[in-house]
Partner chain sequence: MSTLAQDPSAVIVMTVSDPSPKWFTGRKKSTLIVARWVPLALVGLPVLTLLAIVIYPTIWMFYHAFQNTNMIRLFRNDWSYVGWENFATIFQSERFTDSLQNLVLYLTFGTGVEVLLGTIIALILYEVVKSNALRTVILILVVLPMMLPPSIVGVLWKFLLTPSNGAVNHALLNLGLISTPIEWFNAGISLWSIIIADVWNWTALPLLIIYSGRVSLPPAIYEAARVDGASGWKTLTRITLPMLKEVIAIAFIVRFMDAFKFVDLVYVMTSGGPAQSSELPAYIAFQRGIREFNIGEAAAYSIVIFAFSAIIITLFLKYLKKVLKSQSIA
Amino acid sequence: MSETNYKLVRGLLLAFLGLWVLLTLAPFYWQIITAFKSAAETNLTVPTFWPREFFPENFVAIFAEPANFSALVDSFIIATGNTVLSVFLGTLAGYAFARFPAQAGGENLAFWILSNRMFPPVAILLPMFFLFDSMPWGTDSYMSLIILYLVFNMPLATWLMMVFFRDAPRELEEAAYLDGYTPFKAFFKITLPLVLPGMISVSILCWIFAWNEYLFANLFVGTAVKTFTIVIPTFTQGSQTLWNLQMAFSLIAMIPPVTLFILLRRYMVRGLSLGVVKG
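Return the coordinates for this one chain only, taking the form predicted on its own.
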């Protein structure tokens, strides 16, 4: 390739990447500036691309209502509880499929478990509502959403952990058996530390799904338990939508997952790259 063609290709690539970055960051920019606008400015016919006057009071107004902070706490409890269950059960199932595929049901069962993650959630919305409504804990509770989200997070955790365990050397477990380790001790002392980065990355994915979920939360809870996803649309005043408060609350709700990802990003990268390089 000549130097002229190289510069042309490089310029087109940089232009494409610049456009991609611009389109990616544009929604976040709009979200941030809207969070600092007044309610009147957010409902102007001609939008403004920079606040005429900054209103940091929007963030204060969010927590003026104690129920809004409680909604964040409820979302945290539900997301954390579901993640712990999903990763625990998914790790055990993934290990079984990786080490004992025939006894665990084989590839067909493993793929069937993953296929549960693929069907549209709205297809089971009403059946699940009537099922959980007949349970002792009812629908408007932490338990209802924690268990319900297992339908989507556990298959993902199972499949990913199965791949991670397959990439973990079986020979290390066999060597541990020769040293007198029991299967349980070999699992916890040898195999589990090898897939720990993968387990952390799976935990992040499961937690973010449960944190952001809206469809089931909107139908199942709303009185005794509220998640922030169903609180955000309630910021209205008569027929007017308070976009500034909605954007402010959504920015606050972004802090936990972004912080989680920043703190665990090195595990996320290592986890998602497990098994990519074969020596």
Contents of the next structure:
Amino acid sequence: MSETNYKLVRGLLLAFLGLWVLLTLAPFYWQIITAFKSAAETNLTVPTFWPREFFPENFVAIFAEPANFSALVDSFIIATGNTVLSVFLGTLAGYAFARFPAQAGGENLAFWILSNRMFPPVAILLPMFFLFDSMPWGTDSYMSLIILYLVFNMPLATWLMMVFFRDAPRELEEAAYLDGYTPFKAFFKITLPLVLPGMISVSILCWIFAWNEYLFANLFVGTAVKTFTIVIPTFTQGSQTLWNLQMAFSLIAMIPPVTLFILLRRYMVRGLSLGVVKG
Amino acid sequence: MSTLAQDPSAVIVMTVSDPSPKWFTGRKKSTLIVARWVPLALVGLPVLTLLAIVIYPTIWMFYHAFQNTNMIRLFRNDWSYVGWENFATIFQSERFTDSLQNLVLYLTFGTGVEVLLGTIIALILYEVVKSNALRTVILILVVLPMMLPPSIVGVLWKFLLTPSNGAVNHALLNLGLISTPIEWFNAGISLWSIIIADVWNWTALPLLIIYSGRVSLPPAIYEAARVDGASGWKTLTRITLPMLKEVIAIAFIVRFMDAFKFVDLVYVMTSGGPAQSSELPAYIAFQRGIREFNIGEAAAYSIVIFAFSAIIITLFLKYLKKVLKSQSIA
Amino acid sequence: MARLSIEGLCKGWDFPVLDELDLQVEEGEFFIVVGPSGAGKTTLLRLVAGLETADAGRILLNGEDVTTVPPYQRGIAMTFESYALYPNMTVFKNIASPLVARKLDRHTIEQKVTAVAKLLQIDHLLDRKPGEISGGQKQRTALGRTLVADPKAYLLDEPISHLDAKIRHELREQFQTLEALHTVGTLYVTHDYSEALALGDRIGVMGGGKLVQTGTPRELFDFPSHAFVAQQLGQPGINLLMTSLTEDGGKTYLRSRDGNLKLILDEEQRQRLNGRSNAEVLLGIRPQHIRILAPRQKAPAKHQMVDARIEQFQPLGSMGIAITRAHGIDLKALTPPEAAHIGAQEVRLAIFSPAFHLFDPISGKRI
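Right, and the form predicted together with the partner chain of this protein, after the form predicted on its own?
Let's see the whole complex now, leading with the same chain.
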């Protein structure tokens, strides 16, 4: 290929990449400027591509309503509670699968656990609703979502912890046994520090999935407990959608997952590809 | 020792003379390191938790799929057995066949395009952009949509695609690409709106997976190719793509399986409308049970989707097992 | 009483690996197990360490049955082939690990670790992490971790196989001088016969899930009980040829099956072969017992002369290896360092016949 051709192809490819970046960012741009517009400006017949007047009061308005703040708190409690449980259970099973595969039920059990993550949630949505309705905690509670989210987060945590434990050389643990550590102590002294980065990334992944969950939350909670995901679409005034408030609140709610991703993206690829691709 | 008589200069290999001695009873499961019950206990707690969550719903679903249960009958406790009627209703309804059609469109132009675009962009990013810092920045930017909850994605796109004063229509009008606003939420188009939002939302996943897959390919191969004088295109089709085959497949399947669970964007953006024109199978199951209170039929829907997913999941897990084995992870 | 004794040890996974293996390491003995890769050497160590469960058999440590004692209570120290250093800890902490496990006080730990590190010449590396030191230093650290543990027996798994030649020799010397290894009892596993000959008080050659032969290096080298043992020890490897016993003119010969090489047996050897129903004999001749004669040089006493042709010659500095062809048979010969040969050169070989090794071709056992 000649030099000019090469440059041309390169230029076209870069242009394509640039276009994609632009298309990806454009909705965010719209989200951000809308968050700073007044309600009236969002409903003009011809939309403005730059706010005529900055209206940071939107953010004030969101936190002026205590329900909004408590929606973030609820989401946080549910996501964190579910993550702790998922990662705890996933670590137990993942360790057993990685170190004692034969005694722990073998590969097929591990694959069965993973398969639970892949089944459509509608299959369990209805029965769980009626089941939880008859339970002491009811459907509209932290408990109900913390338990429900285990369906997709615990299999993920189990599977990934298994992959991470397999990455941690078994011989190190064995060396610790010979040093005189019991399996329990060897686990905490040697293995756990080794899988800690993996464990953190699993936690973050679970946390983001739980934080962002919408479908279960929409059906199960809504009165005593509200997650931000179900609160955002309700910002309306009569038949008018309050786009500016929806965008402002979603900007705030995006901060935690986006920050976590930026900080820990290296580890998360492994999780998103079910352990196949090393990040 | 008879091999010795054949060729005395060969290296003598001594194996255990009796291939199955008395003491040899096959694979032993015991270990001295922990007691026998420890692995079982470690696995038991998570497995029982999961079973407790999924067993009851599964039984419930299989039971009600053959009953004429609806919300009122459920509360009155007087539903009755109807055999395969719910399934017959589903397979005869246009609503179901339409949703299958929609699913095919969604899989082709949603999932398919996401993986295609993801692959292309990931490879451009890795091969053409030279600066490491710039690559990282671009990667972070393009992955941002994936970090948003579906309700925000849905609301945002509903807003962007508002026909009268939405940003997309006005941008297209200003650029002269269209002369009248597109009615994004009319029948026939609303599904495409969902697909557009979904592509924006999820192209990042295959992109990220494939990019990381490309990063971990050994550079030595590429040096060899350069020494052999292979062109960029040849390197791509002969080396990069074949070596990324499995990674791309995994990315595709992960997205493919999500298609069968896909409900939330439909729900937030169009509620399946107008006139059920943008419904997907999983959404109908959701809708039938939760909004239209026909529990028997919803259960039957779930079973249909469940059965279909089970087949795909089984195939996928087999594939995953193979891929992981080849990387000696499993 | 033996320090470590193994009785009828059996272990298998998909196929049997160890089959009724017996082994005794005496007090203060440095015992080396040598064998080809895949023979089950590492499995043996792992069983002794308690990392695997025995399918049958007993392991006794100072006369006490430890077969079912878990590894963390056995009081055995082991170095792993991969070193198995804790990557998140410094060299100091790695070495101190067994002491910390025993909850010794800080001062004692520091004292012991420093002493061991000084002994192994790694005292300047104590603050480094395993990722920041060389292979030889890693092995010294791993060794330090076992030495400091003050165990009832040492297990060393291929400790120097993966190091380059210079470090290997340094560490080999270290093993000879480390007193601890020679006061308690050490089981050392390697595939390298020269390590075994150089270091072992006694050697066991492993094959077929057992120790085929056990003895001092000299015994094993000079009187291999089995063709397998003869082949395992020595580099270049022993010449093995299939022959049959023939009588001609009152003399007893071994005539090669292929080609036409005839070698005369002496009286003692003839006696040994007496009464055998099978006339076939597997003959082993070590390359050092074959000399290449200068032209017109007379054969030394007890040597037989054979005409041959040089096929290939490898000068190795301290010696040379000549591959020769004599009457249709390939024979390797060791030459003195100053020798120089070229291919296709016609020579006469002098073979030292009293050092013939005679084996049964079916069982492989020494006759």
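The term rigid core refers to the maximal set of C-alpha atoms that superpose within 1.5 Å between the two forms. Positions refer to the first chain, counted from 1. Computed from a predicted structure; not experimentally measured.
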Rigid-core-superposed Cα shift at residue 259 between these two forms, Å = 3.4
